[in-house]
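Listed next as structure tokens is one chain, alone, in the form predicted alone.
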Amino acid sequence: MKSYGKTALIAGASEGIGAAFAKELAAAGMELVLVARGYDKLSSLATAITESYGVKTHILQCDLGESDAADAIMSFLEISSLKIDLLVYNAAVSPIEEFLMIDRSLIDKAVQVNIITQAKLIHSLGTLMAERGRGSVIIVSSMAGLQGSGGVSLYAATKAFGRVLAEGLWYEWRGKGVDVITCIAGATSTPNYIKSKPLKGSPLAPKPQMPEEVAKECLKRIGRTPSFICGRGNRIASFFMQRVLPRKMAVKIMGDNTARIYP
């Protein structure tokens, strides 16, 4: 982590697996920018991360879902005076249910967050690392944005993009010295993951990871690759997904499942 520099910005820090993150990072000792729009969550992770880690914690109240949110971190950045040499995008609006039932102003929340947002501030950071000549941006992304995923078909679509956006922008960065991965995550036992209650799917799925598992993966595959899939259960039953069936099964078991675990 020393060599991007000194401070970390985590979108969607506030629990799961953005506050993992912090931890790991916090512990590999940067400085850290807390980005959420539950302030009372993110005070909270910022007093027991210094306290436990001792280093400096910045909060940002900020609702990612708002046009203006890239603006408004970057605005927030420059008035503090920091400069940002790792940035984390963890933040996801996660609908889950038939595409058609969803409202439409549901539909406009997970694009801004998952998709606008993350492009402009992706862009605006890149730029000033790029400047520096060093720097690193992380992706969560998600398994169900291998494949058509039904059930939750526009958080699968949005997933996709950024696992896109990270592949490409690891090509075209790696000459300016900053590196690109996504994570792309299975189940996670995430607060929001929980909160979903879902049912037990089915019995080949694997199981789910702890987010303290997922920040550290990936934390140690920085530099080496443009994206993985984190954790061996996943990569696994990815390879069988996305190598040996035909795609229309794997669409098929994809959305069976998730039928079986939200029914």
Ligand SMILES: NC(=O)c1ccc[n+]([C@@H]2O[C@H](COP(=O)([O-])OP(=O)(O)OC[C@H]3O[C@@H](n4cnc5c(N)ncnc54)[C@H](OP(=O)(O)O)[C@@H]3O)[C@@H](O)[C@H]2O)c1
The other form holds:
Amino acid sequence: MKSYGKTALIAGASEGIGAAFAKELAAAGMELVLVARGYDKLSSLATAITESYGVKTHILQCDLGESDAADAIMSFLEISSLKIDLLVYNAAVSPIEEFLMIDRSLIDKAVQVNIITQAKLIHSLGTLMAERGRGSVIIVSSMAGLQGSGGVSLYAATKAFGRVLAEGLWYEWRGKGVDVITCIAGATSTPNYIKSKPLKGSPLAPKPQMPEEVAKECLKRIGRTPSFICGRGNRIASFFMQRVLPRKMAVKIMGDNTARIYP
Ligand SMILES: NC(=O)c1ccc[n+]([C@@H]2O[C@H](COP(=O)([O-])OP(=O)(O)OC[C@H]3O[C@@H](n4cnc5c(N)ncnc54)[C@H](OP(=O)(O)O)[C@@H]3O)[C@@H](O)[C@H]2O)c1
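Starting from the form predicted alone shown above, please give the structure in the form predicted together with the named molecule.
First the chain shown before, then all remaining chains and molecules of the complex.
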């Protein structure tokens, strides 16, 4: 991590996979900028990290669903004289409902958080990283985004955007010293996942990973590949779904499994 520089920003940092990334990066000695909406969780995470790892932390309360979120983050960084060397874009709006059941206002929010703010922040920070000739961007995506996923269609479509963007940037930025990776997570025991009260899926479905496993695995692979799937079970499942089965069957299996988990 040190070769990227000294400061990391995590968008969606206060719990789950984002908090796990924060702890791993602090353990590697990085100063952190932690971004989320809820101040109390951010503040207690920042205190715990400083106590455990002795690194500086900065917190920014910001709703990534607001249209000016990326600009607000860039202004905060400028005022605080902070240069970001590594970005983790982790937050997502994840409506677990069939498309027609979703409140239309959630479409704007999901597209804003999962696509627009993500792309704008990566554009702004990526420009500065490329100028310095070093840096790194991690986009957290999902197995749901590898094909159409009935029951979470809107979420899955936005997650496909993250993966495809990161892969393209991996190519464009190879000569600029900026590494990009998509971390494709499967079910992960985060507070939001637990809150969604998932039932048991197909007996063949891999068991949920812990957020720490996802973060550790990703940080080991950054710089080596444009995208990877977290967890051996997820990689095996994805091999069959993406390479062996016809696309139509993969889409059906994904929809059927989501319907079992969230009837
Ligand atoms: N958990 C899973 O099973 C799973 C599976 C596959 C992929 N993923 C991906 O992993 C990532 C993390 O998922 P997660 O389960 O940990 O839950 P999440 O709700 O996507 O992320 C939680 C973090 O993001 C922050 N956040 C959420 N919405 C925000 C907003 N509008 N503005 C600013 N911060 C926001 C939350 O804090 P505040 O609420 O305080 O803002 C919290 O710190 C997502 O990209 C998700 O798609 C998760």
